Structure formats: C-alpha cells, structure tokens
Amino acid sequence: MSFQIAIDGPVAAGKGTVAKLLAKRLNFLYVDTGATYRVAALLAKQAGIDWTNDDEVAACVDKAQIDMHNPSDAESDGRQTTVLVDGADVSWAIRTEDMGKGASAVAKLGKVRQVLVKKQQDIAASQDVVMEGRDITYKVLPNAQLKIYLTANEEKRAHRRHQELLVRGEDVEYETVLSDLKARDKQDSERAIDPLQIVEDAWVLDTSNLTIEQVVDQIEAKVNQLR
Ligand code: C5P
C-alpha cells in the first residue's frame, strides 16, 4: 500500500505550502484536492452547465480524466502542481477568481463530491501522497498513515492571507480579509455535506508560532518515525 499523509484545515492555515514542501522532501506526490473542484467548475463552464446542476456537473466530471503531477523542470513557471484534463494543461486556467467561486459552488453538490472523492482516492492508491483539503482525513483517505489538522489562530491566518494578496498587487484592507476568512471558516465547517472537522486520530498542529520550515521539519520527523 502507498504511504498516505492526509492534511485538513481551515482557510489560510498554510496547508498548500506545507504539503508541497513536505512532498518535495519525501519525494511524494503533492495532491491539492481544491484543484479538482476547480477543474469541475472549469469543465461545467466550458460545457455551458450551471454550477448548481449536480447531475450534469457530476456526469461531465465523471467522463474526464484528471491527472496531477509535481511540475517538471520545463513546467516550472511558479505553479504548485500540474493539472491535466484529458491531456490538456489547465494548471493556470483553474486559478482564476472566477474558478475559485465556481469551485466553492460545485463543492456543495453531493454527486460531484462523490465523483471527485473517487478520483482523489484512485490517485492516492498507486503512489505515496501528501494530500490536502477539507475532507481528506475522514472521507478521502480515512486509512491514511498520518492525519494532520493544520491550523493557526484567526489573526495569524488573516495576516498571512493579507500579505499574499498585497504581494499579488491586490489592494485590500486587513479587516476585510479577516472578516472574509471568518465567513469562509463558518461556511466550510457548517455546510451540510462533508464539513471541515477534526477527527479523533488527527494530530492537531497549531502553526501560529512556527515557521513553515519548523512545521515541515516536525511532520517529516513524525513520518520517519512511522515508516
Ligand atoms: O483550496 P481551494 O481554494 O483551491 O478550494 C476550492 C474550493 O473547494 C473551496 O471553496 C473549498 O471549500 C472546496 N474544497 C472542498 N473539499 C476539498 C478541497 C476543497 O470542499 N477537499
């Protein structure tokens, strides 16, 4: 069986950055499951299907072949991961604000989630992975060898997200970022299907007072103990 590391956590907890660095050190595949919800939104948009139509979006996604791999040297253009849909590179096409909104919309649909969870499980069955999202520890990889709930206090997360946005040239107030973050946390943990939650056997790792390197070091040490 492959070695599976499952990471869940709230908005801007640093899941992507940590998972990506950890995967690189361990030579595991990094799987950003949020990207698969973005792919669903993109496919629906291209097919003219409404983001609220569970049956049609699910059927459309079911037919598609979604592949993910760590970027090769030729693909190193700042992307975190390469995402292919039926062989076509959509790594950047799914990163727009519009696809972020679409992903949130389709992530509420039961059949779409079922189809995507199956695809995520297939990816993890054949190779060692660090997979991050909202439902990985209890739904996608309930038998993962290591389950982590990565978190940080609200102010710290809002501060990190604010800095990211400023670097990208988006002029936004800290207070706005903080209130958006609280609203998304609430939506993610209170939604009817697969809400964000802390499972009993998860290692709750609070990164409020740790650097990214310290977090990755701690997880790597734990993985080495387990392997
Ligand atoms: O992480 P990212 O912003 O790319 O995720 C896009 C959307 O997909 C988010 O709104 C998130 O709530 C949803 N999502 C989810 N389950 C996952 C990963 C992401 O519902 N495992």
Ligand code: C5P
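The term rigid core refers to the most C-alpha atoms you can superpose between the two forms while keeping them within 1.5 Å. Residue numbers count along the first chain shown, from 1. Bear in mind that the values here come from a model prediction, so they are computed numbers and not experimental data. First, how it differs from the form predicted alone.
Hinge residue for the rigid-body motion between the two forms, chosen from Gln120, Gly102, Leu181, Leu196: Gln120.
When the larger part is held fixed by a C-alpha superposition, the smaller rigid part turns by 14° between the two forms.
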Given for the second form:
Amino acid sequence: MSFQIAIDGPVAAGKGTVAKLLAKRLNFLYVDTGATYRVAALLAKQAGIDWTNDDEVAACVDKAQIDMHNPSDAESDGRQTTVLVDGADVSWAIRTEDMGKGASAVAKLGKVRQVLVKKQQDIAASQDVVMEGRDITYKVLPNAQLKIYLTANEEKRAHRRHQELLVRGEDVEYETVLSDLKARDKQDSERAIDPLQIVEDAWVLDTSNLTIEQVVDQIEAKVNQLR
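The structure above corresponds to the form predicted together with the named molecule; please give the structure of the form predicted alone next.
No partner chains or extra molecules come along with it, only the chain itself.
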C-alpha cells in the first residue's frame, strides 16, 4: 500500500512550498491537485466544450487517463511533476495563464470535481504521495496515513503573500493583500462545494513562527515515526 500524506490549509500557509520540499526529501510524488483542474480545462478547450458546462466537461475528463510521476532525467526542465494525459506530456501545456483561468472555472463544477477526485485517488493508490489542496484530508485521501492542516495567523500569511507579489514586480499595498486574504478565507470556508475544514484526526501545524525548513523537518520526523 502506498504512503499518503494529505495537506490542507488556507491560502499562503505554505502548503505548496512545504509539500514540494517534503516530497523531494522523501522521494515521494508531489501532487498539486490544481494541476488536474488545469488538465480538465485543457481537455475541454481541445474538445470545444465551454468551461461552464458541467456535464460535458465531466464526461470529457472521465474518458481521459491522467497520470503523474516524478520527472525523469530527460524531463529535468524545471517542472515539479510530469503530467500525462492519455500518454501525452502536458506538464507545460497546462501551466499557461489561460489554463489557470479555465481551472478556476471548472473547479466550480460539482460533477467535474467528483470525476477529478477519483482521478486523484487513482494517482495516489499506486505510489507514495504528498498531496496538497483544500479538500484532501476529508474527501480525496480520507484514509491517508498522515493528515495535516497547515496554517498560520492572518498577518503572517498576508506578509508572505505580499512578499511573493513584490518579488513578482506587482505593486500592491500590504493592507490590500490582508483584506483580500480575509475575503478568500471566508469564501473557502463557506463555499457550498468542498469547503475548507479541519478534520478530527488532522495534525494542525501552525507555521506562524517556523521557517519552511523547520516545518519540513517536523513533518519528516512524523513520517519516519509512522513508517
């Protein structure tokens, strides 16, 4: 049986960074579930299906074989994970701005989400994974050996997000970032489909006063203990 690490948490808690570093350290597969929504958007666009059509997008995605694996030496081009659709490498094709918009659109569709959860579970069934998102601990991998709710206080998360935006060259005020973050938290926790929540058996890990390395060290120690 594969070893599954499921990580949920609010925006700017460090889930992506922690999950990538942890997967690399443990030699697990890093699964960004957002990539599967980008795949759905790509498949719909290739088939000429509108991103708001739940039935048709879901049917299109259901027929496709979605696989992920750690990049081989020949695939060392900066990607975190190799994503295959029916055997074709789409790792970079799904990373465009257009596919990002499409992913946001199809992620609101209930039937598409159901299909993708099954695809995500299939990916995790045959290999050790670190999977992060907002519904992983209770919906995608409810039987994961380690469930983590990664969080930090609002001010710390807003500061991290603000720094990220400044590095990208975006001129934005900290107060604006903090306000947007609070609104996003409210939206994530109150949405009708798969709201952000803390499951009873999750390890709530507050990263407010921890470095990324300290967080990864703590999780790695926990994994070694469980294994």
